[in-house]
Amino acid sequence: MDLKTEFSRMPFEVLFDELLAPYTTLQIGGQADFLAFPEHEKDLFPLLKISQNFNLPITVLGGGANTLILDGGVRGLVISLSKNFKGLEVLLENKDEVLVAVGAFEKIPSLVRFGISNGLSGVERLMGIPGTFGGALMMNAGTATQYVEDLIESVLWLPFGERKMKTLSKEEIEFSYRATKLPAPGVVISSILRLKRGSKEKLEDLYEQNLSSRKKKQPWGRPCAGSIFKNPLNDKAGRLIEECGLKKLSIGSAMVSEVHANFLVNTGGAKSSDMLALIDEIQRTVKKQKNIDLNLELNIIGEEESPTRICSHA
């Protein structure tokens, strides 16, 4: 039985040669050989079995923030958890703390609103961050001093190679600045957060201040991925890029934001090659003028070239 037939038998949607640009906040990216939308945890098991039988690489696509998909697309199977891997649930609470289960595809803004409405401190470090909680977990998102890792109690995870759900404690996960490493490649299903009781009024005020500040300091209305570079030690990537005179620099339809220099925007029809060339120019110029290496926070997925697609011959 060929791959198309195998995937066509799934009781959920699997698309062939699907363009991935619409699934990212940058609106850039080539085609996936197979793009699957499992609706339940049990749907993941046949996907992993097929991928193992046909030796297909697997890519998990979150909400598409902080991600550049290359123009050549992504080979193998891309899994999107967008259909039914959401949800917020209070599991346990006392006068000081609350344990909250969060689905991997739960949007960060909805988690923040949930925390504020229930007076739960900890969510403030995620205010203004786009995308899903699963994505925020995998990049250890947060502020300059507070990170997702500080909230994690445990993570429900399905390793690709074992096809058995596992619960990882915080100690079994390797966190670092803007990066998270699990014991092996796999799919994060949900997380349990330990949040503290806080003042609803103070959280609401902080949210309004944060929202107002971000509207002034970050680009709105144009496709972008969020911060492109990690901040160097004791410095800011945006400040360095601006001091090098690179604000509004364009290559093709990729441009350094005039609002915040650590944001690159798609001014319309940008290719991944435009973004990569602009990133390279920024890194080269900052190195030359400041003798500082800027490291990427952006997650780059896929291939620059467009080889023969797997499903075209399946």
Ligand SMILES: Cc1cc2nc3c(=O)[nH]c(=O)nc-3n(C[C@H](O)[C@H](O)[C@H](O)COP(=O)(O)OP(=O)(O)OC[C@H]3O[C@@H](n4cnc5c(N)ncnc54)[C@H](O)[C@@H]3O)c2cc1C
Second form
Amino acid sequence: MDLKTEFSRMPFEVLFDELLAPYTTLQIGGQADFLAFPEHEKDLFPLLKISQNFNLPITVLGGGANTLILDGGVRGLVISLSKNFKGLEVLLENKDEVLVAVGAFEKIPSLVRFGISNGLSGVERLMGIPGTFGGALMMNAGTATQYVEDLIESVLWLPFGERKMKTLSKEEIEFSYRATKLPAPGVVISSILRLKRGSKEKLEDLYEQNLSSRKKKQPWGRPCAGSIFKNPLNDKAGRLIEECGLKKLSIGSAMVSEVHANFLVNTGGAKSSDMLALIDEIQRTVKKQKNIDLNLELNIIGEEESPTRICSHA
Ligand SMILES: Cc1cc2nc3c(=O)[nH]c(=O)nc-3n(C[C@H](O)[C@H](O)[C@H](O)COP(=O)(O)OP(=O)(O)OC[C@H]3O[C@@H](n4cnc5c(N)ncnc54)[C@H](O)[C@@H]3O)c2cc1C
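What I would like now is the form predicted in complex with the ligand, since the data block earlier showed the form predicted on its own; can you produce it?
Let us now look at the entire complex, which starts with that chain.
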């Protein structure tokens, strides 16, 4: 049986040659050979088995809020957990702490709202971060001083090569600045978070302050992928890029945000090659002017298809 027939027989949706741009906040990217939407944990087993039999690479896509998909598209199988794998559930509570289970495709803003409305402190540090909790876990998302890892009690995942889901304790996961390493590549299905009881009023206040500060300091509502570069030790990538005079620099339809220099925005119909060329230009300029290497926080996937664009200042 050929691959298309195998995937067509799945009792859930598998799309062929599906354009991935709409699945990312940057709204850039070519087609996935196969984009699957499993609806239950058990659906993952045949998907992974087919991929193994046909030697297909596997990519898991969350909310696409930290991902640049290249215009040549993504070969093999892309898995989206968006049809299910959501949900928030209180598992255990005492007077100080609460254990909460969160599905991998639960959106971060709804987790934050859940925490605040139940007077649970911990998740407020993720305020204003888009995407899913699975993506936030894999990116160890957060702020300058507070990361997702601080919340984790355990993670339920399915390693690509195995037939059984496993639970990882926090100690079995390698967390670092904006990166998380599981023992092997796999699909995160859900996590258990340890949250503290807090004052609902204080959390509400913090939420409002944080939200209005983000709206001022970030290109709110424009297609982007958050911070493109990691902050160098004891410094800020945005400050360095701004000091190099790169705010509003554009290549094709990719532009350094005028609001926050570590955010690149798609001003309309940007190609992935525009983004890559702009990233390269920023790295070269910051190295030349400041002698500092900027490393990517952005997750880049897929194959390139790159016409060169002309560099200009808006
Ligand atoms: C306006 C804006 C503001 C932002 N602000 C912040 C911020 O303050 N702090 C911060 O840290 N980030 C920030 N980000 C980046 C982004 O929101 C976070 O990294 C987010 O957690 C990514 O989640 P996602 O679901 O979109 O992940 P994706 O971009 O879809 O994926 C990220 C990585 O996680 C993997 N992945 C996703 N789901 C799974 C899963 N279920 N199993 C296995 N692997 C998985 C993907 O393969 C990929 O490697 C911002 C982004 C935007 C657009």
